[in-house]
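Shown here is one chain on its own, the form predicted alone, set out as structure tokens.
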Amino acid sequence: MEVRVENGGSCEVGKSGWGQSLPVPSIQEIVRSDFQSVPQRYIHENKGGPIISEDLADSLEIPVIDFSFLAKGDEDEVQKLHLACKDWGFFQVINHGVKEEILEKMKAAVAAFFELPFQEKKKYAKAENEIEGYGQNFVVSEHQKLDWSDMIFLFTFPSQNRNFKFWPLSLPGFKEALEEYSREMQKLAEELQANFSVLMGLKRDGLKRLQGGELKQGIRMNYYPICSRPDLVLGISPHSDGTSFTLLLQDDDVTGLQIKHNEAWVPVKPIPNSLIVNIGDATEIQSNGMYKSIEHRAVTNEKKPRISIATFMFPDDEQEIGPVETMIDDQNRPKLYRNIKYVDYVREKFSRKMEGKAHTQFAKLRATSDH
């Protein structure tokens, strides 16, 4: 029996007005009723590109940034950050100062939500014409392939952006864990943004000023059930993030994230208690293509479900984003992107299914190849 996450709430466009997504079955419930079968709509025939083995991935050395050095302005660490953003678009952050207890509480809160009975989770289903709540995003057609995951997405900062009808407030400790985690992510994001500003030739508060004040924040909590045929499905389809940047917390003992590097998929083995940061489209645009928003995806496995928690940092809706003047050089690095209101960019992204970086063409001045 197909258990569909029907849209809840009112039919008016929600606070963000970013887009909408069709209701889809809960994959968690499908697996509960029949863990052997893989419905046709979840089978991805062409998963695209070779996968590098975990052994080889270890030797590739996805950059690791020591946040404690970065926060002190250590020049070597700032240079490492520059190379990480330029060559990889991804890096792991260690010594970030967020207590292990806060990370574990957040993971436990997300796990507890997905352990709720389906009828209880349905109370927080996404509203019509909105992307916030429980269900799935980027479903724009009844025929497109679906991802092997369920999610709940909530706007978390500033606090006036919170819509508590989508928060499982009756779940003990959920609100407290999410609020504490959100505060810690905001602190980390401010320091990272200050460093990105310096790397782009601005003062530490340069991007903050350009982006209309503090970065906004939304958190997407993902649940990937086990799959009897992980070779046939994708936990999340390849995409880049339409953010300034994203901070990801994932299970320490289950590798699921893969990033595209030199046209191959590289598994990212988590360092315990680290956070993974990836550059978003807005930063690629502001850096005039110097720093790359990289395609990434999630895979599943037969043995263990996986949770990941993505904290998206993004500008104000009404803020115009475009290459900063210091990153434009008419001779060597001409302007590649047009200036565009952030909300217009995000609406374009949410109007499509996840398909790599196709949506970034919307912001480009001329036909240029993807970075």
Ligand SMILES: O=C(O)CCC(=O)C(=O)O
Contents of the next structure:
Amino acid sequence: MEVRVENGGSCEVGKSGWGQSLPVPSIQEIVRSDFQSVPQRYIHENKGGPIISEDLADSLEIPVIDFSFLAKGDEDEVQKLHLACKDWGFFQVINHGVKEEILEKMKAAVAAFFELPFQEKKKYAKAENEIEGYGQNFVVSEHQKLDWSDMIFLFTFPSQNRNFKFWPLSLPGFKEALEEYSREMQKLAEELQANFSVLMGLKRDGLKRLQGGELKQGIRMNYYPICSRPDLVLGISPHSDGTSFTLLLQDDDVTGLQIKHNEAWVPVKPIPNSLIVNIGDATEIQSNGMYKSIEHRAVTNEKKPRISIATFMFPDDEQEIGPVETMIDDQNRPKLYRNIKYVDYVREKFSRKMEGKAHTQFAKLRATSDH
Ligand SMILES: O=C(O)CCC(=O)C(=O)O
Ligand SMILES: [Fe+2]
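Can you now output the form predicted in complex with the ligand? The one shown was the form predicted alone.
Let us now look at the entire complex, which starts with that chain.
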């Protein structure tokens, strides 16, 4: 069925510097229009893998890490973190010290952005060759299945990387909320990175020193409108994050995130005011495969739209990433990944995606040594 969207509800998707871009309609606009059935391009026939029911998932909840213990250097909590990263690649963080008010302000700012009229949001649209701005997921072919979500992505740290032409500055409170929130995420990320360093046999500042400074930060705000047939569509298709790690804030009352665990999709039930952390590809590589960058996806629902805010922490483009020496043992843990400059890693990950290959398995495909 041809869907006509009023006000030209489509947006040029950024090329991200790695390939063609195609105009894709805003799903929010499609939902607002009077559409009759789910457009074919959004129907994912094979969603892959069984889903663990929500009841069963209760007994299979992802690990919960108490950040206040971690920050005190509590040995048991550090051990829990190790197991969480190794067995799940995902965990929820409670007692993280970020004021509830800051989280709520951030969620409200994102909701207010997506409530703006399409013509207004379009002012912040991704441009060609840019990864930043408002748009839809990375689209490279007419035949590619589309996700049931719109998003805006902004670089937030270091602060000189902020590109305000993509920030909705006329939206009251947005800039303040994002600045405050991103500062808090940077602090949390620093403590997490220090813990990952220790777990990898380095000093607390080991990973930071390796990359010659703080991790970079970009925030992706996702909006998943309701869908009359959530069984047919995906909010975000399965992927792993090409980050060092990601901190996710989401609506407290709508379950949407699912993670791959033992070949099944496990829904992650949000704990109010907590944050979800997942290991990204760069940490999987640096830990020489000890910690896992897990495939995840988001589903939609019939009753409530959902917002999620993903804070991506990632190395500098020029940093070479590879297994750290302390994680390699020629006898028991030989080097599983070859070293690669981060920017080249990201490029290869996306070019695999463009070729329709399983980019999510990319980190594992690098399982060859330098020589
Ligand atoms: O919305 C979610 O729960 C997941 C978002 C996500 O995976 C991403 O933005 O990379
Ligand atoms: Fe993700």
